[in-house]
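The form predicted alone is given below as one chain in structure tokens.
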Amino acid sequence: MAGAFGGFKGCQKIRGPQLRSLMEAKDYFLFDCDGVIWHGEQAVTGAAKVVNALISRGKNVVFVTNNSTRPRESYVHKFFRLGFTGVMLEQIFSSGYCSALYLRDVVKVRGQVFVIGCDGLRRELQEAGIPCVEEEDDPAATIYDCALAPDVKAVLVGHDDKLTFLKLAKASCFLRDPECLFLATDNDPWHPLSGGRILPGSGSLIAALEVASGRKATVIGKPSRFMFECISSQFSGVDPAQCLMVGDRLETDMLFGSNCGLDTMLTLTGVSQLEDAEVYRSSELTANHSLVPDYVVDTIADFLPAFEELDEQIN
């Protein structure tokens, strides 16, 4: 694990002087959104104050989300609507945006992309100049008689709340071509809803296509390193040792931080809880240790007293 706070690292709850020292030591703060910054249309109490205070103190704040359902412009509006007044477009890195960069700048796709995903994902691709298959299927069409778009060079899978069996079947057909890329915005298995219900995530769709195609998808979002490479390419001088990744999911946020050499912080306002992290910490499988956070807070609002202490020192 990265960083210089070995005396109190390793799935340890921190606050007060330790949290203040950590904030002073880091230049970049990477935040997941869902479960950390907000729940749906409700901001986590104190989150806006924390983010605005970090920005006003000259810290670099970046938002790294696997949610590909909305374009970055929509995120800017949501941040402002929920009281995060200083957030700019260039601070937002969604799996949809990074997928567009990957297709345009890394693999330099030359042809159409077949998208399983929401309109927000398509918009990110279109703004990057990536041609998408644009076709409306007849409700009565089946894979036996429908047309298949020509020149499809990649299949990109994200969250799709209008998924049909025909979309899966078409994607499976395109993936029979070994030259056709198989990409996924993220592999989150599920997302929590109110009342104890869950929403299947992109990972469940990927699994279906991996079985049908006999291939493995290249995942662009967390925990892949590519999202951090996107940040590094757009912010000069990013040093992993000066970064803190704050998230609510061990298998994505904490693993992402570990993969990228970042210090990690788990906030208990989302999916994973302290007991989950302790299970991974005591696991005999070394790979599971990469899912253990360096630090734990109940909520990112725990930062607020540290700001107050810093202000008192200045005054």
Contents of the next structure:
2 protein chains.
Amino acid sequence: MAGAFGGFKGCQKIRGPQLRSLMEAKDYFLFDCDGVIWHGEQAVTGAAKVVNALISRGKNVVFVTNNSTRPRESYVHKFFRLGFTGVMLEQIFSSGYCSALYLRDVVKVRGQVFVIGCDGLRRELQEAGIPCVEEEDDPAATIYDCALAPDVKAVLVGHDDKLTFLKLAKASCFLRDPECLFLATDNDPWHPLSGGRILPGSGSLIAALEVASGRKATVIGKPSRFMFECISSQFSGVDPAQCLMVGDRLETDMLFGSNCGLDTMLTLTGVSQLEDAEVYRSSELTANHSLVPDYVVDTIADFLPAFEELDEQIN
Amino acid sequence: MAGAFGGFKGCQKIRGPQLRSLMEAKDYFLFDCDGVIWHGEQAVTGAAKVVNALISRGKNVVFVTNNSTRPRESYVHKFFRLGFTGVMLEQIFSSGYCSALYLRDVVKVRGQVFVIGCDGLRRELQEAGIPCVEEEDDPAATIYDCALAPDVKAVLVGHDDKLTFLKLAKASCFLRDPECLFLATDNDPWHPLSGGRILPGSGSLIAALEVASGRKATVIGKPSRFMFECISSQFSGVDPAQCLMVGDRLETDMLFGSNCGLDTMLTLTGVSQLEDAEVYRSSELTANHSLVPDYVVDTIADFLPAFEELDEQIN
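Okay, that is the form predicted alone; can I get the form predicted together with another copy of the chain now?
Whole complex next, starting from this chain.
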């Protein structure tokens, strides 16, 4: 459907009847979470109604998030708590969960995984039966004299707001072994906090390790295609042409959609703004055009009038 | 003198009479420390004799180190402890000291400096009269709710083996202000430890911050020219053609020498090996040729027979 409206491809502000046709045309709605569905513990106004309405109309809704800090169960609870009543475990694809699938099913890791990340990521791995190196709690331990876990076959880097130099140094040492895999849940550079503050993201920690190790990490999360492969293998026979990827970040969500052949929609409730998309659209670097959304909405609540029109048609 | 021997430029293994002529031709000997003069608390065998002999023959000897972890006084003590009896404060140019000069004399910083680095770096800045943000000791503090120091006009990143996520996050927040300078003592990616371990260097921490902030750091240490400018302004009238830069790392020491128009000598007691230099020499990328040393010695102790020959000539 994208590009069917002539002129420059992409950035089409979409509302009313056009949005309704798009909703009718698609069977799978892939939503990013942070900045799209909620901000922290606050749902985006109308988001729960939209998601519940899509589900009740028989659409497949899945959540594709680079946030690796919580295990999937915790997402189910959060959705429920914020009024998204019908969201099930099977609909949630986090970069932590997909990293566990990658380690277990793709590379079939034998040995321990050293995790830079939150407890939720470690829990996700453990649920997939993947042994993780236990963190030591000794604050006096240093890289000069600490013990290094044996049999570490992968380093997995995710968002970690308890990062220490010791973790970074240990990971660098493990990566000296060329047989030790170097994986990352996602490559997000930073995340917005309230009051204009920012939080360094996994991408920041990966960069530190890439320099220290002289190696490149394999990224599991968006914009890499792997998360879509996880969705495809769970919902067999997903046709990319029937999917809409909705996100707030051009460099992850829109590029992910492009990489997987999905139509893409930017919602302006998060990180990226329309001007950012237009800069990519007018860029002379063709690679940048993959970051341009097909459609733009102010918020996913813009779907609501379309549902009402649909209901009017039906009644 | 470099390249005077015909054939491929650089990597000339030098000994005996040729080394003696080189020593006679040069007035300034710039030595890197780690991997050249010492390994940790162990002096390279013969290094003290070489340095003492150069000084007693009236040569100017200066030490140019990217190591920012100790203030200059501490270097003087270390030299003395390891048998280098004549080394004075004025001969020591560390990236920490030069960063302090840069902040005080070049950018004339007004306001506080937020330091990611060791206590020695903070002490060096304080001695230059530059106020640093005090570290808070509260282990429960987080970026979500901690206080952020006011009036921070520069972030300075150096080697920091007590790095925490909180320091990284605070620095990222300060760097949101385009008027806050982003400086780094050096860009060394990692440092060797015993037993095959490595230590992530400043370059690793800079990369993390560059990704989180979307900005590029200004690097004070080698290979940037600024440390040579500090030497030049202290020893007025230094002619680059009279200088020999001796180091163990191609990407810092040799490139620094090239950038400043100095003859360069690689000593094989540290990080880089002859094969690494030959890879750069045969590279099709001309920029890589600046990393090729003019001369190569196994150790700076190779200077010793040259002194003996000189002494024989004199007697």
